[in-house]
Amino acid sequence: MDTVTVAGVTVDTRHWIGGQRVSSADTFPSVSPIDGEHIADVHRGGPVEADAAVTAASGAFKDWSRWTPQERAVVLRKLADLVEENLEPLAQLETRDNGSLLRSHRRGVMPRVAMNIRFFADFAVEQLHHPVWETRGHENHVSWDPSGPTVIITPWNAPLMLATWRIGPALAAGDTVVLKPPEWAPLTASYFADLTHQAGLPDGVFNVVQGFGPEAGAALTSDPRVARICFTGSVPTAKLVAKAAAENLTPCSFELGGKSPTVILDDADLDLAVDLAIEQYDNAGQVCLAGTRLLVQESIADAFAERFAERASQIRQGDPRDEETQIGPNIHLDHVARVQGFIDRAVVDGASIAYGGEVNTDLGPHYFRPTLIRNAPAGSEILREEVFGPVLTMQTFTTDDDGLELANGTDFGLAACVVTGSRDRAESFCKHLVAGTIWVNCFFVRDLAAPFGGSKKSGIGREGGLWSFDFYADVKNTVYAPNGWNKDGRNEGTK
């Protein structure tokens, strides 16, 4: 079947190119992790998709970049309109797909996915400029060309607001846009297309190509008429990447993954700092932000883990359709034992569990319990490594320079958490902690114009505000000169 309903939502299963839904010979299973049931079968891209998808972005570029900022933000602010009107399909559709917090959809994620396309259509219209300055008499002109076909590849966790990320401010600059989404969470997706189509993008301009990584976004990934690619994922699969982009040249933009400190200092507000940890358990731990090592002055070490084991244990598993859910599923089956053998192999290396490390066999197999390892020897894997699951270690140090030396003891420097009951003192932590984002007393803050990215293996470029439109576009300065212009306006020439 071609379509589908999931959640009461009708979704079609095949690719989106060039205005037109294209089927595949072969198809893939989606399944819930809420119950394990199997939801759609989804057709498969591989090379002949990919290339299809490339052919008409490619086609479409000259047009669509030949729109002013202005004629695109039309269409991209009824795109975002759209989206705020299907939230609820939307939040139904993902939750069923990718076993999400639903109220989490309602509230913030998919209102995001509107905010990330409006925010850069206006973007580019408002604030995309460079003050004209002169060099010798001359007139420099910055300008953002658009660049080309950009190909964003998604991860399942957050797939359809993390790919609206990286389309938003694509397509503002003009780019045409091929996204191969998860193939353990497409649907969201394939929604979306069909709402670009809603909006009246032109054909072509936006593309889906659902697949696996080794099939499709390999073939996007090599293919030399692709001008920018985004990928947001693990750090072995971005060497594929980046090494299949380094044949063509083609600009990358990564985000990839995270081991992120949670940092207490010991003039903290205990009961904020407790808070902030437990956030870290959000998405049932499967956020590349999370501040999942807990790094605890040793003064209050014990005060702390008291409050917080008291905390943990009243977190609220379920299904995550249900608003009093606190933490839901794991996406999928094989990630569910991915992270089972990060926790037993850290009991083999001599770490203890304070609490979980185990499924929660009375919801089902996808439910991983919230857990805190301790006593993990200093360089072990489940200090170093990404788990990706509701996982957290705590360590603990005694002088801040002890803090500091934990906090950035990775090959990881995504985000940073720092609890302090001191201005001056957080400034002094922060000015040499290593990440991409640090929130001070908070957690999650996120502003669209502002910077992200990843410092070390966390990830290449940074993205937010300007810094979007600096990869998506060309930047271009043009040089006029102070004379020499004939009364047709021609330039004869100026030494």
Ligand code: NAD
The other form holds:
Amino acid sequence: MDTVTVAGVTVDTRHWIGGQRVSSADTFPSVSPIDGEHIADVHRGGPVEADAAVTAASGAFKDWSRWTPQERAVVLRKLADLVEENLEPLAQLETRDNGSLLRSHRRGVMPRVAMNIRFFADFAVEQLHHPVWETRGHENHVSWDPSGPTVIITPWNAPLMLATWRIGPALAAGDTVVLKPPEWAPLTASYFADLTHQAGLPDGVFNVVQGFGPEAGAALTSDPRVARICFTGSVPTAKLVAKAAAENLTPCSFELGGKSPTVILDDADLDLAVDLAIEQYDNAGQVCLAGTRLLVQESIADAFAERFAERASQIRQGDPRDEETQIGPNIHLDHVARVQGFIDRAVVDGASIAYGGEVNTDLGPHYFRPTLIRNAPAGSEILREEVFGPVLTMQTFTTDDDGLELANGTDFGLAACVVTGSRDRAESFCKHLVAGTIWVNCFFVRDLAAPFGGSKKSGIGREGGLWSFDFYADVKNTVYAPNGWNKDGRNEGTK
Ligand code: NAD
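The form predicted on its own done, now the form predicted together with this ligand:
The next block holds the full complex; its first chain is the one shown before.
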């Protein structure tokens, strides 16, 4: 079967290469985490499909790269409009495929998908002014030129949102794209491919190769024709991608995992602190930015813990399609087992489970209960490694300096959240925290113009606004000699 109807939405399960649907001999199953139902057999690409997609993207680049930013923006704005018109099928499909909340997809995630496309198309037109200045009479020009075929590899926790946050600027910059969506939630990428066609994107400008990382992903990242690789995923996989890219010196942008702190100072508004801490369970903890380490100043720790436990006990876990549900399932049974493994080892290490710590079997094997771990010994795995499930830890500290040391005490540096009533204390923390993004008394506010990325092992590079174009484009400096042009059109150069 080349098409399948999922949640009332018909989607093609084949690859999208060079403006055509392409089959593979093998398929892989897509299983819904909501109820474990096998919802689709998706065509499974490898080196052959990867080669075809990079060939298509290379061929299309010659023409697409010569379109003006204005011409590209016309098609990309149309694509954003189509995403908005298809918001409901996209939301339904994504929820069925990856188990995230339907209401989040409807109200936040899918509108953001459209914004990812429109914002960068507009940015290329309105903000990428080519600066010109003079150096000893010479004219300096700077331009952001298209760079070539770009491979984008994404994880399953927010598949289409994370993909379009790269597809938007890459296409707006004049690159062509090959997307490798995640094997645990591949379906919206295929639906999106149809929208790119309807929008009028020329054949080969956008391609989708589905499949597993070691097969399709490895083939794409080792192709010497690829000009840019944008990878979002885990640190171990990033090391494999970096090795493959190193062979060809292909520039990479890495957005990786986190173990971010939520620092709650003793002058914080406790209600706000509890609200922000509870938010860290969003998407069943499958959020790279989640501030999963609650670091609470000793003098308010008991009061905070009491209110937090009360609120956590009221969290409604259930079917992500229900409007009332706050936390849905985790993506895959292998992932649930991985989360359980972290909890079991934490207990062996001496930590205690304040609540949760197991699957909610009333709901099904994918629904790991919201969990809080306390008393984990310093340096233990649960305090160092990313769990990527609904698991928070709580630690206390006495002085602000101690809190800062705890906050910076992992190999990650993606984000941090600081809750305090004092601007001075906030500024002092923010100055010394090592993180790509810091929120003070708020969480998850993300402006597409702002830089985004991770410090330490959380990533390499920044994207967002101009930072995206600095990566996807080839930034060029052209210098004209000062002597003017003779009547034959030749410049006499610097003498
Ligand atoms: P993962 O690293 O297992 O897989 C990510 C993608 O890489 C998938 O599409 C996979 O097929 C592909 N892949 C696997 N092996 C590959 C290889 N050898 N070559 C090329 N591609 C390969 O990660 P995951 O489990 O899908 O996602 C969870 C991780 O993603 C977490 O660590 C999370 O923090 C991170 N993440 C980071 C951000 C961010 O913006 N920093 C956003 C979301 C998720």
